[in-house]
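In the block that follows, a single chain appears as structure tokens, in the form predicted on its own.
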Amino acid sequence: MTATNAPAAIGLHGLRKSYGATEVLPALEAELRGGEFTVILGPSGCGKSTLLNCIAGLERLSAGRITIAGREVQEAEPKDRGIAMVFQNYALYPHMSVAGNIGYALKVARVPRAEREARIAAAARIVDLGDYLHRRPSELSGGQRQRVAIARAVVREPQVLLYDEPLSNLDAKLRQDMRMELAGLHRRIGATSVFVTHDQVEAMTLADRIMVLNRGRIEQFATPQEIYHAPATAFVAGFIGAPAMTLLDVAGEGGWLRLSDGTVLARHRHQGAALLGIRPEQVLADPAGVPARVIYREDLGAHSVLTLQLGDGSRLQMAAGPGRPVAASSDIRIALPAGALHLFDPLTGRAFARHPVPSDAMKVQDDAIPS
């Protein structure tokens, strides 16, 4: 089974949504490429579900346009947009069988019975429910019910599949299994997929590209690797990662980055105030480095996460391997490799251009730290 038509690109052109005087989505501009799996990611209340509902036609725009496959749809009814939607709540009819739930929209659309049954069977095979077509929803597990909801969307053979946090009601193991199933489903049917979540693991593992929203604005729209390794803003840096990137207030002068108490952290060409970002796994233990105190240790099995306090009272996190036992309340020294540093404007939050330093300046050495 494949989508009836070619995958459709989705264009957002000055899209705005307000509720009274409250602006939720301020003039969004973006293109969601046809055939891609786009994840809309952000914290609760950032506007991601509102955006999905606008694309689906469940919310009317306050201004702007939406195009699907080049056709303006902001005034079209949901049924006329070539989309199908999977909700967080399965919303299955309890008195109907799995087959009845999957094929209900086809029945309403008066699709001939033979074709309807063939499409139901094909959709059920895609989500591995071929042996469950005669069961009722009450006889299924949570994961199986969610697969029925997905099959109900797939059976319509849409150009666009919309998912509104469909895995939120599942336990951790089922969520992992369903992520793999959704990735396989996307490869098989090829429809444009748009998936809303606040879970960055879902975003990083499923997405071709991630749209990170913050208060209705697009902070960054890029591949998972770009989002993780080259965050465009301090918000993205502090939101993505488990644990997230540490952000420290620093000042650059004379080729060095310093904390507020004058402690030198790393060598860098930046001049003036900045937010310095570094990921915990890139902080290194170095006997000739910056002094820090371990104030908390979180043991995660394969590695530990240490919360460190620096001389000015600021904190950063460091990932430590299983072979490096470090107790809380102990003193260590660390180095921040220049190639791992990210600098952001403290006023706008936007990333500064990165200026690598020579390889011989990758560590802070005691005898190299200026007084």
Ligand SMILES: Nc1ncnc2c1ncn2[C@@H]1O[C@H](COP(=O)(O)OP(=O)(O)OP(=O)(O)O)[C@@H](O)[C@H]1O
Second form
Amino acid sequence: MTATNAPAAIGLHGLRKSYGATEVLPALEAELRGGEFTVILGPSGCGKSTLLNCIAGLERLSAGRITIAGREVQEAEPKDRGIAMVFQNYALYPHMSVAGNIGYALKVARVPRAEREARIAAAARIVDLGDYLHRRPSELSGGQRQRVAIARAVVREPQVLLYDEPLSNLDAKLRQDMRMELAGLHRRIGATSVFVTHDQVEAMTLADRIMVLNRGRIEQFATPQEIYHAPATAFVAGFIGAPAMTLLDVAGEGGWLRLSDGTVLARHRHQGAALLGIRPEQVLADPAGVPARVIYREDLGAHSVLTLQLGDGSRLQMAAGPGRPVAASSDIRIALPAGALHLFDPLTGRAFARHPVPSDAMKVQDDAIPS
Ligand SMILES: Nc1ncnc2c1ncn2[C@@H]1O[C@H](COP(=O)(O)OP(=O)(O)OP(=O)(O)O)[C@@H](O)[C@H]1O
Ligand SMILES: [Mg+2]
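Could I see the form predicted together with this ligand next, after the form predicted on its own?
Whole complex next, starting from this chain.
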């Protein structure tokens, strides 16, 4: 974080991690760019914490190398890696003030008192706790306590900040506030940040680039916009979006995509079996379209989400605006616009063709689509 140093990139080179016979991370290859906010996203048990702990030095690699700012660190002690970590369970010392908690690591490192106090004050200001330095943790809200935990990491002026689900214990409103604060913090200090979560909203809102992990493998490592608009695999498509993309088994023949019962779904030149993906918000009502039965309706206020059943029994979700209420167990007709269709190989899950990303949404090129 020191202003004179360029932000530290993190390189993962053939990184493997096994516990006994269980391989959790099978040979990861990736470059996390210096100064970027990388979110590692994936379902429970996919290896997110394991990967973060390997970067932090809390776990030993089974094979491979990790570089931070070009230096190999896989054999280095955690304290010598230039990192600081924020956990979900941020245990604060209850008998110490906010200042004492923030400055504890500096005290242990025998940083002189005057410098310590200046750094504590600066870190507290960054997380907006400047007026709370003398409080005890018990006199703070959950969000304020989490900010103390973040300040405790920031005060060490790390090159790299690692977060493992730091917002999971907070309520929905507080999580949203903290997302905004973390984004602001990242802009102010510019340290390379790696943030683990299984919450795709956190990933979409915080990340410069998202690494989507599935059973220890990188499914896609790209900007939120690319992940959303051009998912590289059916797994990514089915993980991102609230609700996520619907995936249907279809067959393409003679310019049409059909369900197994022969129902024509959409025009498309694909030949053969495919997984057809479509986002709920892109399904349209169309009196001349495909017949569907509304089997469930979730009213979310601003819009509702309909679960539809199609001719072959498969299900599809559709987001409907507030204008046209649709009753459950009514019959409707829908259209799947050609531009909204994503086709994936049913065997490998890979996209047959990548969708273009709207140009105004493009921040950085993705360069790590696994092959
Ligand atoms: N010490 C260990 N010994 C054996 N297996 C382990 C150990 N630690 C983790 N695992 C296994 O490794 C896999 C990945 O665990 P990890 O904690 O990295 O997942 P995660 O993606 O962080 O999940 P969550 O979102 O639930 O925190 C899991 O299947 C887990 O059971
Ligand atoms: Mg975890």
